[in-house]
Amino acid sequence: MVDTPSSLVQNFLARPEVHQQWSRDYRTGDNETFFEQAFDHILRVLKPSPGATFLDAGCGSCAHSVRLARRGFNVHAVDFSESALAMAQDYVSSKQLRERITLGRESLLELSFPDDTFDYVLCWGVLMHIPEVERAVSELSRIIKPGGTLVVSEGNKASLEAVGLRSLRRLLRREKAEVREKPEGLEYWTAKSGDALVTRQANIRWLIKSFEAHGLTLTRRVAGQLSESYTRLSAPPLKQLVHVRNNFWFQHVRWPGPAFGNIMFFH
């Protein structure tokens, strides 16, 4: 039997130093800082009922579930990667907060949701990761009741980061990974062990479109972080030079062209 790349990747992303590795990057408290003004301003653009059920699609190890049930929401948080999800249980567990937050195993690609079932579904950072992404784009459509919201949150190929960073393997020649451009957007493969990952910088617009040829149609696109380049800095004093602009960008810009993070609420 032939691995497809879906199941490379679901292989992939079974082993938990993955997930571990990803806490170590983006769970850290100048991050937290950004996070919580992020989802404090989607909550503000919502405008849920007190008590309202979300579905974190791709939940991770929840952290995200977690900003929200703290906030008084209900949360079902679902993901592919029993891994993921072991360390999903540990966190929602420390954060007392079980009654809140429901977790399951699920794939983006065939979720076993009733059309219509939810009306507040996020997927922050995950469809990056899904070499279908047609598929789990219209599976996300297909699960949002009508008059009900997607926030989306992912990588703009577009991004000057993103411009950047390609210009400068290019001059040096120092690509990693296997590059492979698609409509859907620029995909960085990694191999490991005989398994693989996908990270897509998105086309946005593809992106948008393909949203839109489900169903539904964007209302909202800000800036998330400008940069993610802390990701790969080692010296305090940089990383967090580069939190501060993420923050004012943020805060006072939010013009999503040029960030490398994009911010999309679907209705």
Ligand SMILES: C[S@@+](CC[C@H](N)C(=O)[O-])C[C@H]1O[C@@H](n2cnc3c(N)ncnc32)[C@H](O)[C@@H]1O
Second form
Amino acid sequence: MVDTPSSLVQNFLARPEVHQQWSRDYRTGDNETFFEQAFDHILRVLKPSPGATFLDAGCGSCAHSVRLARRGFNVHAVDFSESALAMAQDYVSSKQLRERITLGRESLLELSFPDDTFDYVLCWGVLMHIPEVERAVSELSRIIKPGGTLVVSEGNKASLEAVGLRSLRRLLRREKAEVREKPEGLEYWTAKSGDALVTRQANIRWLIKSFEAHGLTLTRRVAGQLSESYTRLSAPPLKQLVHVRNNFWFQHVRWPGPAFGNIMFFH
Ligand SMILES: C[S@@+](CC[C@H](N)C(=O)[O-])C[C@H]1O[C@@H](n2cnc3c(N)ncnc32)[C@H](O)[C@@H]1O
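Requested next: the structure of the form predicted in complex with the named molecule (the form predicted on its own having been shown above).
Next comes the full complex, this chain leading.
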């Protein structure tokens, strides 16, 4: 059987160490200020009724499901990776939120839910790892109820950080990953023992048009994190500086154009 790009990525994401590394990079005390503020903002915009249900599509370790559950909402959290779901199960149990968060195995390329199932869907940092992203866009658009809202967070290929790093790597000829330029964005492919992971810096315009082609409309686009360079820095004062700038940008500016993270609301 020939391996497709999607099956290579699925095999890569079956590895527990990939999810453990993401937890070490992103689930840090320093990052919590941003994420807590971001979820307060999301809920101020959405104004869901108490007890409303969210689908967390590509939940990983369930960090964001837990944020929603702690704020009084129910969450159906799904991922196609068994190892991510195992981590999620432990995390949800450790927070004693098993009554609010249910877990399930699903692929965003073929969701088992009927059309128009959810009022609220969160898809944070997931589309960037899906080679057939248009199919996932179609599936997410299908399962949103008319009048419901989908919140998507993706990396922005036109951000200051993405453009700056790209130029620097070109200059120094230091690109480790295979880079593919596509209408969907810039794809960085890294291979490991025959499996592969794609991480896309999205062409945000393409993404918006793609959701629009499936009947959703962008109602709001705000900055996420201005920079994720803290994942590559080792000196604590430099990391701190990045977090301070990120928190300032999110609290006082929120302009998405220059920001690496972009949060989009589709209705
Ligand atoms: C970078 S992690 C983000 C996890 C979580 N949303 C967060 O922000 O903490 C990406 C997650 O998407 C999942 N994923 C990637 N492609 C998927 C697909 N086609 N169907 C379901 N889950 C997928 C991965 O297994 C991984 O857990």
